[in-house]
Partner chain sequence: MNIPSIRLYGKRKAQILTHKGICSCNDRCVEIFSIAGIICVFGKQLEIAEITDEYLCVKGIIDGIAYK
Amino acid sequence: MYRVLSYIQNYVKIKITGQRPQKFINICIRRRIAIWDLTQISEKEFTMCMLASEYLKNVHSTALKACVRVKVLKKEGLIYTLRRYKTRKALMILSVLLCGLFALMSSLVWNVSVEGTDPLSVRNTRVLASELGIRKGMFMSNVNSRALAEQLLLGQKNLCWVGVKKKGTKICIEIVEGVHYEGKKGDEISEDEACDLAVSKDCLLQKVTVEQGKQIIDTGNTALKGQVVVMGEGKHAKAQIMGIVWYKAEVPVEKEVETLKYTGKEQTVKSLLIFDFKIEPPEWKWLPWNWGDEAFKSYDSVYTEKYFGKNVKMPFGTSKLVKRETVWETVTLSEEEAVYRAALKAQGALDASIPDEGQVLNTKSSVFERSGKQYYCITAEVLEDVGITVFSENN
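May I have the structure of the chain above on its own, in the form predicted alone?
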């Protein structure tokens, strides 16, 4: 560390010659002049190093007092090094530019990481941070950690804590999901008001568990949408009403369908990535890499990015976009293939209509003809909670 400081402050290596060179050393020690690398060549010769400022200030008077001769053997330090290279202007300019570039790169954001347990919250936090202007390539000094944490927390109600830390050229965002309890939805009635319980859908009553009120439609009977099943009799009715609801989906059986087919032609476009900026190659036709390329009217694409560095991800890399040409083609299906395709579509439509909490008891499917066209039909019996609160008619 001392050698580094002495190099910055500049130092000289000198040789002293005389009858009593030890007297020169003792005078330097009494005057608290820092010396190092003291070497004895002979009884009358010594070499040593000292700061250039001390040499200019004290060595002449000290040499006269000790009756010795002083000769400078070597000059070292930052100033002397710069003087050696002052005639090499190109090297000096390049050094200054490299130092400036290093200082600039050190002041930029190279990476933004989000840590959390819920992947959806992590993704939403990353998107919200990007909308707030937090991205690669921005100046680290423009990031206010406390303000950013508050904005991310206010923008997401499912989070209970957000922390933002600056680590070198990296911004680390840590999120903690909270437990939130949702209040009652819709127009549910408070427990202080009198109400009845009705069904939200046409159903077959399967099981009614009454906690408070009177059941007026027996289990096993059909109840229409909005029909009261449990009366509160001036009180707030409480019960669980489980009913069987029927869901149905119909899809036409089509024997001629259009499918997407690959032609086998591909185009690859490579680009240079610098932070979040992408430098794409020009698309001029006269360039060699664009010879023979024609724009695809319809294509699928696969996009990949690769950044330099293994342990530390550098903000420089390359991207690759592979385009595969596609065309629409009409295909005639067999009877079995057409029915199977229609069955998949009908099953998907049926699954989308059934609530997540519903329990499927039974499903039936059939193929029928209507107006000269075939249809695939699938029905399902689903057991679900169909009870809703309604105002009592006596109020």
Given for the second form:
Amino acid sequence: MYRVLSYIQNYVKIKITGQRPQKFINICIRRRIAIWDLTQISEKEFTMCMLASEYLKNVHSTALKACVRVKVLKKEGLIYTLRRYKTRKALMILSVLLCGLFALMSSLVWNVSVEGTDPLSVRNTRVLASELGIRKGMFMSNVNSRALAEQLLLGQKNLCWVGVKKKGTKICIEIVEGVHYEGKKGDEISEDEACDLAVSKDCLLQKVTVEQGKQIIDTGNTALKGQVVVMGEGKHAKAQIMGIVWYKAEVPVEKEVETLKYTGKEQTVKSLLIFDFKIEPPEWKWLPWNWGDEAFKSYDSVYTEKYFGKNVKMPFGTSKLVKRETVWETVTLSEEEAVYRAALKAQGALDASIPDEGQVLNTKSSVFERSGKQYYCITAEVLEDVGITVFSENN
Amino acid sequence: MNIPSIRLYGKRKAQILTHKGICSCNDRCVEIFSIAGIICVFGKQLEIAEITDEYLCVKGIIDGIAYK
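Write the structure block of the form predicted in complex with its partner chain for the protein whose form predicted alone appears above.
Every component of the complex follows; first up is the chain already shown.
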């Protein structure tokens, strides 16, 4: 540190020769002149370093007083170096450009990292941050950590805390997931208003836990969609209504299906990544790497990105897009394969219709024929919360 | 307080605070003026690394420090 400061302030290395060189040093000390790298060459000769400004101001008179001769051996420092390179203009311009580039690069965001326990929340936070304009290559000064943390927290209900830190050229977002309670589906009725509880679907009432109000349909009976189960009687009804709901999915069993097949032809497009900007190679036909390449009519693709650096991610990298040509082909399946395919499709459709919090009690599947065509049918008994709030009929 | 204080960092470095200047200096002995007398630092390859109006740093292989 001391060396760097002295280099910035410029210093000289001098040689003093005289009968009593110690006297010169002592006078310098009394005049508060800092001296370093003091070495004795012989009994009457010393070399030392001191700041250039102090040398110019004090040394002449000090040397006269101490009866010594002073000789400058070396001049070191920023100004002397710049003076030395004054004539080499190209080097000067390049140095200035490099300094400017360094300053610019260090003021940009190189990486955005999101830390959290739930991968889905991490992904959502990343997407939301990019929607809010946080991306690689933006100026670090444009990022307001506190405002960003607030916006990320407001945008996601399942989070209870979000922290944003700027670490050099990296933005670190830390998220903590909490438990989010959603209100009962149905009309937006405040706690003060009187309301009843009805069922949202046709169901068999399995369990009704009443906190406030009166149950008017007994457990074990069927309730139709919209039918009131718990009456508020002038108050805000509160209850958990668990009912068994039947879900059904029906899919035709098809023996002739169209499938995608690879032709074996591949095309690879490599691009250069600088921050989040992609520089793609030109698609001109006359370029050697584009000879013989024809655009695929139908293809699927695999895209990969790779940034340089292991521990510290650099803002430069390459991306690779591999296109594989595909064609649609009609395939005739055996009966077993056709049923298996239809079963998979039906299961998918059934899963999509069952709510996430529903508990599947039982499933049944069958293959039947209708108007000369085979169908695969799957039904499921699901236990779920079917209660919704509705305005009291008296209101 | 003008009393000199001496800090010794192993055998390689000695710091003298509140000195009054250099009496003599060579690679075997450095003599320093102080209010309590002349402080002698003996050793080999001695050199004054830094010197200001209050502080002095001697580097080298120090064998001993004594008042003259």
